[in-house]
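So this first bit is one chain, no partners, the form predicted alone, shown in structure tokens.
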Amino acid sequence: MAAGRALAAQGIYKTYRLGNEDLPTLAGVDLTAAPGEFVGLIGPSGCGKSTMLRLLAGLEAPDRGQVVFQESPRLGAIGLMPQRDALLPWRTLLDNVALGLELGARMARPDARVKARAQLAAFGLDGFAAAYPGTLSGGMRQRGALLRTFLAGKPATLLDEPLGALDSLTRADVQEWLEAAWLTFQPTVVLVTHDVDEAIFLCDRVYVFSRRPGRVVAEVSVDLPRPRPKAARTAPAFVQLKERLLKELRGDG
């Protein structure tokens, strides 16, 4: 492995056993994410993208190949946010956000609440500290979950379709919040998404996976200036990148 890679997977194979049959899920995947880089994984449903995140997080082991994180063990160093926000319904928004600091940074709850409260306004959550998750909109819940994830202070964060349940308008807004959070905290991020526009808007590089068993069929750099406003989606460079990624997904890139 070359020096300087925050997160790297090399020659990853993974097969699951379903009853009496084998289900090959990943077949020789190589990918890297440099320190502070935002990397996207896109591909057909069932191609192994979420499996790849679990392997990167150390929640599962590959059948063959290796995952290396900053040349050191990964235990506790990587955060994983699933599709659902997973906010605890019995805790206020502030206490849900502070949980990332309590668990990730081992911070005492009073100190964690002070630090979390200071970030609420930047995430459009000012005035909702005492609100419970059931009273918040989907977009606010996701922003709270994202803030909790980044406040945990993990050097790398894995996001598995975190905005997939949102409507298109709310999703576009939260994408801007997510980019702003990443620019503020600068972790290494690997994002799984089915949304090509989302991948281009958020990522520095995008890996395109084939159908199962998943393997990387393309690696595309996104050379667009940051921060990226909503208007960037209609820029010629954005449209060209989208056309290229769609061709790769169709298999005629």
Given for the second form:
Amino acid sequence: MAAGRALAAQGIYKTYRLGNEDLPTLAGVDLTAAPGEFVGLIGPSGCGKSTMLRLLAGLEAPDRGQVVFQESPRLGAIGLMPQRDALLPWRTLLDNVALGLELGARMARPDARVKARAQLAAFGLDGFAAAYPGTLSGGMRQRGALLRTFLAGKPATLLDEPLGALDSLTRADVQEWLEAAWLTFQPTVVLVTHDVDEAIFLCDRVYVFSRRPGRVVAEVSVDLPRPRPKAARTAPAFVQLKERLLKELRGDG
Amino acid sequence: MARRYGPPATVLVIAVALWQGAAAAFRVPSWVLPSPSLILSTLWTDRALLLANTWVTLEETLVGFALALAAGLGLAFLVHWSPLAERALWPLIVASQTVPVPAIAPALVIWLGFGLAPKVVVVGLVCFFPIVVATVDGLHGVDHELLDALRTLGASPRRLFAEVEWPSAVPQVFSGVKIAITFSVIGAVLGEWVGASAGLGYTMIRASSQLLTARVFAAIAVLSAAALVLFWLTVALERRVLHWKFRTGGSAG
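Having seen the form predicted alone, could you now give me the structure of the form predicted together with its partner chain?
Every chain and every other molecule in the complex is listed next, the one we just looked at coming first.
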């Protein structure tokens, strides 16, 4: 399993063309993630957070600025989990999870299956190995997709609102799974979310983005002990951070 | 069973009964319109002749269909992989469908003789288009989030095709194959009408010139049955290959 590696973006600009109109999406974004750090990007919808992840992953190139990462090319070295779970509907849950090992660790499928099966229980997925994604609940699919992404063993992992489609109860559960998985696999994580609670609960540091074109307007450290219990959400320190982040989001920080 | 096959069976029985009644009531000569009972008895008395010719037509159909499948998939892959091939070939593939196959069938006889070859080509021409169109549409309709997610985990283009593009196109490919297999028998008959020494199409032409109208209808009945069986076999194969889709059905909440 590769240990987390530092990931940084410097002076990133990105403009899309929509018909005859320029759509400036990112306007000078700087951010860093230390090895093994859990970093959050938070901001209003449409502020370019998802674009930032695509640029970090190497799926697209910025107009200006650069992404700094130890490995080159980045595409294939930094795992991205999109908003929808992106499980393959024609593979069973086990084989979907094993695919992370097949692709990431170049493992043959039988070996990958054995190793993946051993991880299912820890993610509350044992007993569903042979199920197809279409028969599973949203929370289970997201856990499967997270496990697949982490098992790929990439030194950095990007998560694009991975829990956005879940109801709040399931979401709180999966957040705990996610923290546990990160503590186990220790990759560098960049998480995009529009949920302030989620950002504080999961992240070491949170970048607040402005409206489009996105820029970083604030950077907030979350110094709460880990692992963070559900009860942490009502602790005074948590609530204070939440007030500060909400203020930054409104733009009167 | 009764729910599914009941209504069409009832309609069929009523139509056949009306036909039988009309043939008797209006004393239609059997060489103009044979009654269903006469067709049925002809099916039995001519069974050896019909069976021997069925195999001929079936061989033409299956060889032609296999050719159409290979050519159809090959062209679709080429068009999908190479934008140049798409621009160069796609308009020609579409234009080829405006050439009436019955009109070029006589030319095929001149070029290829009276044997298996011209029939196989006619079947192939009739069948390949629905397969190409369905496959190209299926490959183009792939979910790009799935592709991007696996790309960031290190999947090669070949792997992406095998894991994502092809499996997601298969349901559409089957739609094309179901249309093609239904037309395939008609294609073989068409090929036989222009010049043949055996087959159900040839049997029909000879029987009609001898005013053996009941035999013409008996041959038509066998042709319909053959097309239906081929269609059912395709559906059965589809259910096996796409079991993940049929098993999934709705999704759990």
